[in-house]
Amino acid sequence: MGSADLPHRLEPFGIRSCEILSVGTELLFGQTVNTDAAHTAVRLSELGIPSYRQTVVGDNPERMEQAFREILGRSDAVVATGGLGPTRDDRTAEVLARVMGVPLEQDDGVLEAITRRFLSTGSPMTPNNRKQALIPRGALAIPNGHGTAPGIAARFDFHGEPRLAILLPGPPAEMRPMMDRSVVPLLEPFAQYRFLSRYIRVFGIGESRAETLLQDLVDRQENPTLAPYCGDGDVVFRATLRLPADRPEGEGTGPDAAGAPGPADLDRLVAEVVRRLGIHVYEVGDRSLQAVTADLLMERGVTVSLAESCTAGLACALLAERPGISAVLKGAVTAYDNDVKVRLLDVPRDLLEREGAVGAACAAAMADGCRSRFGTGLALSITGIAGPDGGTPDKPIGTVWLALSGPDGTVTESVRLAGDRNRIRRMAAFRGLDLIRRRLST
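What would the structure be for this chain alone in the form predicted in complex with a further copy of the same chain?
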């Protein structure tokens, strides 16, 4: 308990309900979809803090203040995002101070962090950025590893009742790590329940197919529960166990004296899901498909190279997201042009003329040529028709061939992907990574 990077200065109380307030005129115009609210909602739900309402207002101090007052009149806590930037439109900290009835004060630690950030990048710091060091008296600053705006956490009395307000910056790249790293541990002692969740991540099987295989477990809806939710092309199931907030995670593993479900029941549910979905489960946990694939390559010490056509570097770029990958990733060739396939990957020109670039033979030749050029243990190739042009009745848009060349030979496979050009490219890249994963998992 207690945050990794916050002095623990907020006295917990039991939060019966926490609302989400999103500040940003761009949300009112619909130019931005409110992913911050969804991310916050997921975390509150995982924490076992009930949330019954979300509100969006623009960068307008009167409407913001009105919204804060209404929310704090109804609920014990609020998590607000947006309006902490350096511009004059950014007024959330000022409005919260007014609602708390305290002045804004300069936080020297925050000012120092902002100054350091500007020094390190060499950009000039403007007076606007100094404003970001002002936080309501008595509040905590939450460090921002990806931008200048600190978050703010405040516990205060509102009409005689204890209230908690958390403010975070709006850009998801700043808000998400702050939420996960600082706010979740800060909120934990305020939760009345505790939820233990496991995420079971699946690739290469549709959501309805997976759900059919698990329908009886989803329908049961007891404790633990199993619920599907689907991203774009990858399917995730969440298994959740509800515990009273005061039962330590490690204490016992089965039903307790009163027969309430415990962590062993959660383990059993997860094992059953994994058994039913088999090789399609790439992770029980938080890692993405590219992270799992990269980790397998690193753990096994298998070097890899890539030859990409329609994905044009995307599969390699995804793999390279993982720190440390340079130990095994040697490089890649994007061969958009057939000439490049011949000259840099040694694909025979007559093969291309005879069978075209999208087929089993070309995919295999690309992977073999890549493996020998780069001298790697494995080489992956991806070649396909992403559209919007180039489809034929024989090879419609969405046709993708993949090959994986290794010491034991070369396997090829093909898929037909639906969607627009960039969905096809993204799904083809993931399919390629999954081909590596399946090879190394068996």
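Output block for the form predicted alone, input the form predicted in complex with a further copy of the same chain:
No partner chains or extra molecules come along with it, only the chain itself.
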């Protein structure tokens, strides 16, 4: 639905800010994770529509109305999710109608679609499902291809100012396709700007150290901008260029006639970040560390095997997420017990007795034995102390040794990881994959 398809009642105006309202007592109680707000925030950001606040409110009509009025009193638009079902506590459409000062009216097209859906599934349609066909007067119903609750789009005056309200059902399987296929095109004509963003993904360097290396770029108040945030074990820098919404995609690469920044300025910012952070940058884009590592192995045709102790197969499982990895991933040994290290990986028993299972010598022997056993180009080993017990003054909990065996020799690496048992194990697996990545990237 582009701007030419919008009915007059949704005549676009420039949205300066849009807020997200999540409706549902289950969200307040923590029974349901609010993934709807995250999905909505990403889409608004991609559209270039600023979003500065998110609000969660339970299924209480008075508090819902208060939330709507507060949001619309300070922002041009609101995207609300939840509360569009058939039960008595689903009151979002009713509350919005009250805020708009209009009655609810039956939309015959929506009622027909609901009826057809029940007939197609063979399920009985109960009287309360008719409630979902009630739409605030003047609003537009948004089709729902995955459920019975339609979305609602309404443009109206609020204290003399134009406002836009979008209501979507709460179940993510319904909300996400409606947002992506219907709401995004609907919102595009309302955007004053659009944003081009690049994500620089970094591993093996802490957020504080990485930001220190880039402090001048983060602090500058120029377009494009650079902002850091933590991911799941990595650090991500988002470089973002703001462009006028009416500047055609791909129109030039440098500044426009007025000297405004263009995509080439974004490219230069990204290149400077990569230059400063060097080998720690594993991706400029959307791929995860495990996907980048798997792709490098496949692109170079390097076979790999793994010998894992404290991670118990996590690193192998992460690699196996990537389609096509079977072309290079030959196998793995979960050598949790020392006898398994001896029997399957040919780790000398006297080495284990003399130096223990957590150390450079054991890690190297595990990697060499694994590479010999599977006949692969590379073999990764991981051994460590994940806790909560087993630490010593010399080898505290979080001590992990990694080794990578290849045709040009075996390298070992030690890291000290913090967190609970599962975080230590997960981070150790990522460290191992990053060791492979760095070997193949140099």
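Nothing here was measured: the structure is a model prediction, and the numbers come from that model. Here the rigid core means the biggest group of C-alpha atoms that line up within 1.5 Å when the two forms are laid on top of each other. Numbering follows the first chain given and starts at 1.
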Rigid core fitted, then: does residue 356 show a CA shift of 2 angstroms or greater between these two forms?
-> no
